[in-house]
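Next comes just one chain, in structure tokens: the form predicted on its own.
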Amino acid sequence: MTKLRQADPLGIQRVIQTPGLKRSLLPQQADALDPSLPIAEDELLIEVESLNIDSASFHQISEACGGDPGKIEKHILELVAKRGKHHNPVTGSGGMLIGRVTQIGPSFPLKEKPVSVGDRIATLVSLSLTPLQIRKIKKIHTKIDRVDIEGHAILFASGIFAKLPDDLPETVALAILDVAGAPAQTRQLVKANQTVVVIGGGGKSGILCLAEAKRKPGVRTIAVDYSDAAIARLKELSFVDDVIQADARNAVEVMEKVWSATRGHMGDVVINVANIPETEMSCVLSCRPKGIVYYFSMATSFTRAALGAEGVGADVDLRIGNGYTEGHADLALNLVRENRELKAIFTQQYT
């Protein structure tokens, strides 16, 4: 019987240390990870079926490859072979995966995280810290940022996951779980009778945030997006009060349109889920003094946001999104289950 590695809940032993560096790195910080077997005593081994690459990362990769699926495949294979994880060096982000549990280390915390061999799960930690080895890419779904593969991944004892639900198609569940932190954080941030502006409101994160915000009494929701298709869809949704078509990189244009829509009140909470960079200042300028700007987008630059707000004298509360909130998976899945419009959109787009 193969001897397992020693338990290491944070996965530090998987880090391939940078030569000359005199400090230990966590897996997310590291340039490269070791995804080889055997697993550690407290790890899960997952036979991977699909990678759901985060929107900002997939958008960047697709642009760099000219949208060519063959070049995208080559890019992903080379990236994962080099780094032992799917960690985009440009965006700093990864995504998540679905697969089947094939081995459970004897010290994995099953009481807190019950799981059995054979269970199909979605990881709720980023691919940027998940040891991954790809044997073959089977198909790339460019419209929904998904890559079907053959390969294995390793989940640390500290990692979180969700069992795939039986009542939703797996591709739909994966799309929801991929951004589950956004509506969960929205529930915590938004208060009754506030005005909520969502930059990038036409994407899957955006519509979930808008729907969750609208659950609070008296909330007014404003969606900002650029494409004609996104605008047309947003205008049909009952939980969206106002729709603004604008390029979120044009901060002044967005500010002026939000000013007009709110008659100068601006947003009490502004949520950024855009998948492109340089959208930070449209959020800052769309927020009222003492309001909250929440950056969930992985394309966000903290430097641009912080220095930009300082530069225009904006006294707003800047917050960086945390993809994990306790109970976020169930919250997001239930939000879609209970909202016919959301369920129709996710079913149509991701089935």
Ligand code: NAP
The other form holds:
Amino acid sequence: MTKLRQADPLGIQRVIQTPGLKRSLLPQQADALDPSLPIAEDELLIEVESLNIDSASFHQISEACGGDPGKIEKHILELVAKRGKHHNPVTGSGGMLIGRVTQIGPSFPLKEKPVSVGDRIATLVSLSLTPLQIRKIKKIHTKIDRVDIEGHAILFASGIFAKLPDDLPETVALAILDVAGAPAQTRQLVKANQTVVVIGGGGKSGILCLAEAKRKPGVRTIAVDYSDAAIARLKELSFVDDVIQADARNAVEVMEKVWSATRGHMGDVVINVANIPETEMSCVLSCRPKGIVYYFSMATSFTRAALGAEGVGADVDLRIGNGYTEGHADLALNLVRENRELKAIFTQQYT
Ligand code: NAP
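The form predicted in complex with the named molecule, contrasted with the form predicted on its own above:
Everything in the complex follows now, all chains and molecules, and the chain you saw is the first one.
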């Protein structure tokens, strides 16, 4: 029997350390990982079926490749061969994957994370730190940022995952789980009777945040998006009170429109889920003094947000969007299960 690598819950032994660097790196910080087999005593081996590339990352790759699926395929293969993970160097983000568990190391913490060989799971840790080897790309679904592949991935003992539910199509579950942190954080941030502004509100995390916010009594929801299609979609939704069509990169335009919609109150909580860069200041300017701006978007620049807020004298609470909140997967899946409109949109768009 092949000897397994020693247990290593954070996966540090998978990091290909940068020559000359005198500190050890975690897998997310590393330029490259070693995704080779065997697994370690506490790792999980997954035969991967699909990658759900983070929206900001897929958008950037697609733009760089002129939208050509052949070029996107080559780009992804080269990126993963070079880095041993799908970690976009421009956006810094990854995504997540679904696949079937094919091997469980004897020291994997099964008590806290029950799983069996043969289970189909979605990883809830970023592809930017998940060791990955692609043998073949089978299909690229450019409209939903998904790539079907043959290959294997490794989950560390510290990693989290969800078993794929059997009451939702897997592509729908994958789309929801990818952004599960956003509605979960929304539940924590939004209080009754507040005004919530969601920038990029027509996308998948946007509608989840809007629906979640509207569950609190007296909350008013305002969605900001750009394309006619997104605006038309948003106008149909009962849990969206106001829809603003504006380019989120145009901070003053967004601020003026939010000002008109709220008669100067502005957002108590502003959530950024746009998948493009340079939208930080439309959030800052749409937020009331002492309000909260929550940046879930991976295209967010910490520097632009922090210095930009300081530059306009905005005393707002800037929060970084952690993709993980305890219970986030169930919360997001249940939100869709219990909301007919969400279920219809996700089913229509992701099956
Ligand atoms: P999505 O479905 O692609 O939604 C993005 C939305 O932004 C779309 O409705 C898009 O509208 C809109 N948008 C694009 N350009 C705009 C502009 N100039 N002005 C206004 N709206 C604009 O993306 P998603 O999957 O919900 O993800 C949203 C963000 O969350 C991405 O940046 C993603 O990287 C990030 N993310 C973060 C985490 C985390 O852990 N924090 C995890 C997963 C994803 P159109 O359709 O009209 O282009």
